[in-house]
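Heads up, the chain below is alone and in the form predicted on its own; it's given as structure tokens.
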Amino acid sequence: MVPVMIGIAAIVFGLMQIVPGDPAVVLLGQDATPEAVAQLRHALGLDRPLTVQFFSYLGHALRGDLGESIFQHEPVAELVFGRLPATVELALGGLLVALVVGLPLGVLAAVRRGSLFDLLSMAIAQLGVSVPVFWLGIMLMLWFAVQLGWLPAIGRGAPVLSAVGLALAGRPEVLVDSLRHLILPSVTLGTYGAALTSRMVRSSLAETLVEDYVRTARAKGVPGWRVVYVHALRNALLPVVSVIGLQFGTLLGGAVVTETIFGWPGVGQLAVKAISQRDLPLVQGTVLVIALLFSFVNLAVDLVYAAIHPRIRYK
């Protein structure tokens, strides 16, 4: 992972020098003189060679240290790592939603192929996949909060743990709001992911149905839900879980729009006003803090692989 995280924090340091605009000139307005820029760029270390630039940023993240904000005056980690638990919270929401709606809809889509159910589920599941994120966020803050008035429109109501442990002391209200306000978000990001989840489903499972093992245990007698569930499915899931865990790194990045959308107070959130502002400290720790995720989700994947399939070990 080491050699990503530097590639990363290379990629992006390239790709915030070449946006157009000057964080001094942000800072101080296009009014200041040319004398108070070069003075603030001086001050801030961004008259310095790109490479030592690069190299001091680097050296000082592999300490730990992500800098400082150019533009909220605070440490890099402090900012990032306060907002991380709602985004945190918010991509498993998500991921809640495409297995509690794309697993069952994959499974009764594979058992009953060919029939109209089928074809209906994967109609929903291509749709699903094809519609963008923005426009069904839209569309679920108009219907069920602005029309019906159901759920609220943005804003993140307390945190989930929290709600928990207030609801457990007797104050259920807390957690009810607190679920009222991630109901949209998660459905909206995870819309994308029950698709998908349901079609790789419903394709590695019609796979193993049609397996000499599964014909045999049919013909023993024994029963066709646990044919299914026990036999087929277990073997069937190897290929979704790689799916699922790349579905939540995609869910921890891809939250960007969705938090814009509902005022969600997360790191994607912060990610767009630090894009804004040209704060490109900001913006590399928000990117690397992501990418580091990302490839422990996939490391716990390979992981779970030995559990899912025995004939898998490593060593």
The other form holds:
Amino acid sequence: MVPVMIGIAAIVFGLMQIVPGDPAVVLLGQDATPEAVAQLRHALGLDRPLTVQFFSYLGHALRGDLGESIFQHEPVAELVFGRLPATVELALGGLLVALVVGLPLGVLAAVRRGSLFDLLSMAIAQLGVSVPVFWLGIMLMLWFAVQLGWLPAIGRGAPVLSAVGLALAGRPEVLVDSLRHLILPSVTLGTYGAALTSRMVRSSLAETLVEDYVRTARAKGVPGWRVVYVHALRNALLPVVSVIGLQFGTLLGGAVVTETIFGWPGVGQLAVKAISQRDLPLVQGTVLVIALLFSFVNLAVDLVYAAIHPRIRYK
Amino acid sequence: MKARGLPLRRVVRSYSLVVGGLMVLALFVVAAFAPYVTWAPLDQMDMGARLLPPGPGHPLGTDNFGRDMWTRIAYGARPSVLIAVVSVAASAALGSAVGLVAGYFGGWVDLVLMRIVDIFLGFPVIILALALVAALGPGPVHVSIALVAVFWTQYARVVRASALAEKEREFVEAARAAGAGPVRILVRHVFPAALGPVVVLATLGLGTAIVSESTLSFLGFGVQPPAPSWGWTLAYGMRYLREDPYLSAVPGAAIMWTVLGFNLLGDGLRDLLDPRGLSR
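Please show me the structure of the same protein in the form predicted together with the partner chain, now that we have looked at it in the form predicted on its own.
Then the entire complex follows, led off by the chain already shown.
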């Protein structure tokens, strides 16, 4: 885990080394004297060996110092972490859509294997894994926001957590507004996951349903629904957990696009803006934070997997 | 026992293979023969015919400069397909080489190479591609490089798993005893076992590469205008969502057609070529 994280930091650091142009020249302009450039290079520490620069970068990063944004003149860490809650909220919304839609579809398809329902839901799932996130987002926006006017097209309401607090205090309209803003981006982001989950659940559950212990349960008179939901589904969900965990990366990547379309003020939108402005410290910071978040989630998924799977034990 | 080839009946029975294959074939034909399947010049503007919906003369409508959308879509297939094919081929070659070496030699070589794979897998796909394009600058070549950096790891893992299993087989030992060098053993005797999964992965990967390329173009970092590009046209169409939703809908449909085609073809090929499910 730790070597991988240092490796991630090294790649993020290395990325900025392949950027053409001398940062000192960029900061001072083309007409700067060589002496001024050399002086600034020394002041910025750019004349030190790369390894020294890297460990200095790593040391600062570990202390939460990711440098300063060139255009926004604010610490990168503050910018990134200020926007992280919005991205996490969106990602959780997407995950919720993926599970709420994907799980039941997969279970029903597996139970009624070969039926018209199975065929239809798997055809929809095939479309779901093939549809580009940005196109789905635009089409949903077109139908439900522009043409029907049911939901807001862009922006974010109050953070859901604080809106829940306000709703408990007797002001539910804030929460309703937050949720209305959250629906389209969450569906956009969650569709791929829902399709993938339903396919995984279907194939995994279909394999489990022909196992001996399932037949035994049926033979001793356990009701059909209980066999499926209690006996078979528990084992069938094991491989699904790891796939859902891996999906989180796709979810974070999709969040970049979804945030751009729906004007969602998260880290992804920040990253895209930083890249188009070539605000390199900010690019570095957003990429590093997203990658580390992704690694943490993967680790968490591994641990959950080990916890629910009796045959796997990490030493 | 008779060796089982690819009997035509099994191929035809797999509807996803046939449908996917036809969709991909249509795409390649349109991309290759774009000048022959369209009738309007690529950049011919007609300000009197701006933002037309699909209709006679313009089967997919026109864009904000009055250019024929079918022509833009047909030519737009070229950069998308080219970038996807080049980056997937390069990813498969690089990943396979790394996987073969790691699996065959084992030990610290394996450890170091797989750690590098883990580090690359530590980035969400689009994030790493975006970061690379941010560093290198936009454009088709840089997008291809970014996609290779993102996709080579899958091939490394699959080929390594296959090489680990194959290197213990008798025919590999026989080749070694006969004096074959490691390169020859790897290429001639170990790699063929991994070929099926690699072909399946590459087919599915073409779909993913098309989406990734158009995502980068959509965000403004891929193929640059005025070259026709699906992703960029789609992004541009967002500005005219109220007046002319077709401007966004049509390129998106083209991307989806392509991805769906490669996905169906890949799924069908998996049933056929990779019964062990390595590429899953």
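Nothing here was measured: the structure is a model prediction, and the numbers come from that model. C-alpha atoms forming the largest set that superposes within 1.5 Å between two forms make up the rigid core. Residue numbers count along the first chain shown, from 1.
Put the two forms on the same core and the Cα of Val272 is off by less than 2 Å between the two forms.
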